[in-house]
Every structure is written in C-alpha cells, then in structure tokens.
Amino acid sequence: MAPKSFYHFLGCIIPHRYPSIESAVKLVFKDLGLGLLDMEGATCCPAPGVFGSFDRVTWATIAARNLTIAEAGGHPITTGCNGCFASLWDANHELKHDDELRDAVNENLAVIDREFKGTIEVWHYVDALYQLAGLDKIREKVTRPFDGVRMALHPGCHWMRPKLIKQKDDSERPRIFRELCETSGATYVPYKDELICCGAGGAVRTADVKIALEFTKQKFDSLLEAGGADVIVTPCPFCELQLDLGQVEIQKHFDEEYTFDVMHVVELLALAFGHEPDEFGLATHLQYMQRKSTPAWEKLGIKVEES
C-alpha cells in the first residue's frame, strides 16, 4: 500500500540555511494530500561521502539510529536533501542486504536499546511527489503557471546514483525531475553541464572553496552558452547553497557577476500553486535579499515588500 504520511527528515542545511524549503514542502504536501510528521530525536544523516569514507560501521550506525525512529513509528521517511537521502537510503539498503554490517550496527545500537529491523523505506521529495501525488494532480494545483520563465535544472549527484542500485532514473539521461519541474509551466532549458556536480560535494567546499566554485562557475558559463535561464531548480539544499551563495563568492574570487534565481523544487511548486513568497520565506535567499527581485519573479508579477 502506498504511504500517505511520512516522517520528515530535515537534515542540517534546510533548518540552518534554507528553512523556506521546510515551509514550502509543508504547503505543497498539504495541498496534495500527503502528510508530514515531525521526526523527533533525528540527528545528522550523517554525510555519506565523509563519514562513510572514514568508518563504514560508524556511518551506518548513526544512519540506522535515525531509521529506527521511523521504524518505531511505522511510517517511511521523506527528505528533500540529496545527501541525506543518499545516506539514509544507502544505509537502509546495505543493512538489509549485508548481515555482517547489520550485526555490527545492531551491536552498537543495543547500547541505547535500539535495533535496526529493516521495516521502512526512504523517499526523496521528488519520489513522493512524482509517484504518489502524480503529475496530473500536481498540474491541477498550479494556479500561477511559470509562463515565459526559462528554467534550468541541477539534479545533483546523490538522488539517482548509483543508478543500478537505486533505479530512480537514468542518471545520464534523467527525465523524472525534469517532468516534475515542468508541471510549473516553465520552459526547460538544457545545457551541456547540467549533470556535473555543483562543486560543493565530497567536502570539496570545506577543503577549498575556490576549487568548488570553479565547478559552479563552469555550470553557470555552460548555461549562459545555452542562452541563459531565469531560474535554476534543484532537489537539494546543499546544491542550492552552492548555486545561491556561490554567485556572491564567485564575484569575490573571480570578479564575475551572475544573477541566476535559484530554487528548490518544492519552492518552485509552492509558488506555482499560488503561495506567496512571504508564506514560506523565499525572500531569505541571498539573490532576493541583494536585488529585491529576480527575472523569474518579474515575469510572474511577484514583488517583495521593502522591510
């Protein structure tokens, strides 16, 4: 039976950097009849590329503790972060198929009277919206179509990959995320470097922000070569951070200016469903704070009141 309610795994970036994503997904899921439950006691996912690379058992134990919260409540997990999704989904998958790893993890969890049982699934917002709500129902909710808005996409790395295990979409020729975003009415703009990393992943941003920004700049330049776009949409808040804050940092490090509007997919849909930016804090994004408007907002007739 398809789930109707999910435990909502926020992760770190959404509450600390983009709480507008949390507010937007609550509006969108409610509009579509999907429930979100607070996941009390959840911790960091933890970051898959960092923790998992150093100690697989420790990574899996921390992830499994989060999974046991959902198991105890009997509802699946949904998250809007590619990294959180990768960590929780991968740990859930590996623990169900690797007896040795599961035994080691459950030995650790026994110290806090917990046990991983493998009874729930992990969903990305994209999966829940695409598979459970469905494109037709989403289109029915659109009252502010993005007519005339040119939209570029950044799917990110971890939602689809590794594709042979996750089987979410073809990571080399993805269509699910594009089809979901196109329900907004925006015109999809393909560009050469759509599928490369934003630059932030794998702790590259932490180790050397300038190298991370070189990836971001390459994406932006590739998009400009394709004719540009009014908005870049992503399913990941860490990618959103890199593409949003990255524009400010690129100006500082490379003395080049970019003016792309950046949104998470649920922020895009919240606007398309007719919700105003102030309802979910969209004007807290750096690009809006700096310019008080964006090309996408102007085409949609949205104005931000001066505070």
Contents of the next structure:
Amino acid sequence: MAPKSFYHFLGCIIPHRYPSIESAVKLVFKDLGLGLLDMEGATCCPAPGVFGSFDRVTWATIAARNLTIAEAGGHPITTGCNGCFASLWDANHELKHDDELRDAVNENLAVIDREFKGTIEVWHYVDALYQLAGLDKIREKVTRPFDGVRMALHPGCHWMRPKLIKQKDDSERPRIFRELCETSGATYVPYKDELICCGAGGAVRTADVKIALEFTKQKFDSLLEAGGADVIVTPCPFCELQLDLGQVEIQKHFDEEYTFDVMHVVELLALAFGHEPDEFGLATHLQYMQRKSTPAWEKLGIKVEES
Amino acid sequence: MTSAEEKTAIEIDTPDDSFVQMIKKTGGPNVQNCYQCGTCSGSCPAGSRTNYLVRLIIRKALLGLKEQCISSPELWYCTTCYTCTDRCPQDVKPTDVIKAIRNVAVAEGYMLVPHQKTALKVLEAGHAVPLEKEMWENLREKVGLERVPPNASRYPEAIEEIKKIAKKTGFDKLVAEKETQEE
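Which structure goes with the form predicted together with the partner chain, now that we have seen the form predicted alone?
Zooming out: every chain and molecule, the one shown earlier first.
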C-alpha cells in the first residue's frame, strides 16, 4: 500500500540555515494530502561525504540510528536533502544487502538499545511528489503558473547517483526532476554544466571553500552562456546554500558578482500553488539576508507589497 | 640532479597487496577491476581544476603505494558526485574506492583540522551544522516555525546516544587524538 504519511527527516541545513524550505514543504505536502510527521530526536544523517570518508561503520551506525526511529513508528522517511538522502537511503540499502556491515552496526546500536531491522524505505521529497502525488495532481494545484519565467535546474548528485544502485533516472539525461519542476509552468533552460556538482559535497566545502566555489562559478558561467535564467531550482538545501550563499562568497573570493535567485523545488511549488513568499519566508535565503537584497519579484512574476 | 635519479622504478613483480586488501574491506571491493582507461579522471569536475586524479590514485593503490595515497592532500578534493562511478566501464566504483582510501587515511592520522571540527560538532550537538546561535532560532520564527526543531537540537538525549555510539566505535578517540596532535 502506498504510504500517506512520512517521517520528516530534517537534517541540518534545512532546519538550521534554510528554514523556508521546511515551511514550504509543509504547505506543499498539505496541499497534496501527504502527511509529515515529526521525527523526534533525529540527528545529523550523518553527512555522507564527511562521515562516510572518516569511518564507514560509524557513518552507517549513526544513519541506522536515525532509521530505527522511523522503523519504530512504521512509516517511511522523506527528506528534502540530497546529502541526507545519500546517507539514509544508501545506509538502508547497504545494511539490507551487507550482512557483515549489518552485524557490526547492530553490535554498535546495542549500546543504545536499538536494532536496525530493515523494515522501512527512504524517499526524497522528489520521489514523494513524483511517484505518490503524481504530476497530474500537482498540475491541478498550480494557480500561479510561472509563465514566461526562465528556469535553470541543478538536480545535484545523490538523489540519482550512483545510477545502478539508485535505479531512478538516467544520470546523464535525467528527466524526473525536470518534469516535476516544469509543472510550475516555468520554461526549462538547458545549459552545458547543468549536471556537474555544485562543489560543496564530499567534505570539499569544509576543506577548501575556494575550490568548492570554482565548481559553482563554472555552473553560473555556463548558465550565462546559455542566456541566463530567472531562477535556479534544486532539490537539495546544501546545493541551495552553495548556489545562493555561494554568490556572496564568490564575490568575496573572486570579486565577481552573480545575482541568481535560487529555490528549492518545494519553494517553487509553494509559490506555484499560490502561496505568498512571506508564508514560508522565501526572502530569508542567506544571499538576501547578507546582501540586504530581495528576490527579483518582477522577473518571477510575483507581486509583493513593499514593506 | 636529473629526475631519473630521483625516481626509482616500482617493483611491480612483487607488489604489496595489503593496502588493496584494506581498500576492498573498507568499501571499495571492485578496486582491482581497474584497467586504467581514465574515464574517471576525464569525467571528474574536481580533476579539471586541481591535481586530483582518480586514475592516478587508483594506480598507486594497486601498486601498494599506501603512504603516497593516504598522505596526498588531493585525496580530499573529491566531492563524491559519483559521475566517475556512473561512467566507469569496469564497475570499479571509484568514488567508493576514494572514500575507502580516506577511511584508511583517517585511521592512520591524516585528518584535516576543519573536518575534525565538523566531526566534533556532530558529537557535541548531534548536527554537523548545529542550530547554535539565537539568530538561527529567530530565522526559524520569522518563517513561521517553532524556534527549535524536533531534532537533536531539542532532544539532548539524542546527542548522548551519538556520544555512546562514537565511544563504542572508537570514533571519539579518532577525533580527539587528532586534537591532541594539533596542540
């Protein structure tokens, strides 16, 4: 039976730095009749590039602890972060298929009276929206189509890669994320480097922010060569942070100014469903807070009252 | 001095395969599938702007050059985008091999200070990016949410569980030892 409610795995970046995404997903899921349950006491996923690179067994154990919270309640998990998805989905998958790892993890979990059982699945918001709600139902909810708005996509990496394991989409020519975003009525703008990484993952942003920003800059320049876009949409808050706050950091490190509005797909849909930007706090993205700027409302076709 | 004098031939007749076995055990079971085609490095967005070469690291690993692999700063430029993994014709899963080599590097004391700090945050706050300051609570309130989310930021017992796990796996020592070294 298809689930109707999910445990909502928040992770770190969404609730602690980009809470507008948390607010927006609550609006969008409610509009579509999908339930989000608090996942009390969930921790960091933990960050797959960082923890997975340090000690695989510790990474898998902390991820498994999060999974056991959902197992106890009997609902699947949904997350809006590619990184959290990578940790929780991958750990769930590996623990279901690797007995040696599972034994090691359960031995560790025993010290906190928990056990990984392998009884639940992990869904990205994108999966829940695409597979469960469905594009037709989403289109029905669109009351403020982004007609004439040029939309570039940044699908990111871990929702669809590694493709042979995830078995979701063709990572060289992905279509699911694009189809979901196109329900908003915006016009998809292809650009050469759409599929390269934002640069933040794998502990690189933590190790050397300038190298990470070079990836981001390459994406932006590639997008400008394709004629630019009014909005960049991503399914990941860490990518969103890198593309959004990254513009402020690029200005600092490279003295080059980019002014792209960046949204998580649930923020795009919240607006398309007719919610006002203030309802979920679109203007609190760190780019706007630090630059004391606002989204380019006119380009986005949104009327807002000057406060 | 010429470079020929500095660099000696690597005896591949008798390679030390203990490093390869370590990698296979730590999450890179297919490392020996590699036939050095270079699809990984050709696909790599980190390799196009840094000295990070996946093919080179895998070649060195197969030759048993453990120290060169684990001490290389470039090892930490992989963003784990998995493009190489999706394109590798030999199913080497290069991203997993790199992560496995990083595991060995960390176990032998090669951990960057910023990474160690991030790891400590998870042990202290339950989150790599903690709620931390009042300004972030204010931001949450501004977007119509409760000031503290229902994760480890609200439930300190969750942090205690993470600490117990880290103690059991020895991860706390791994991070703490590095801290002592830095002092």
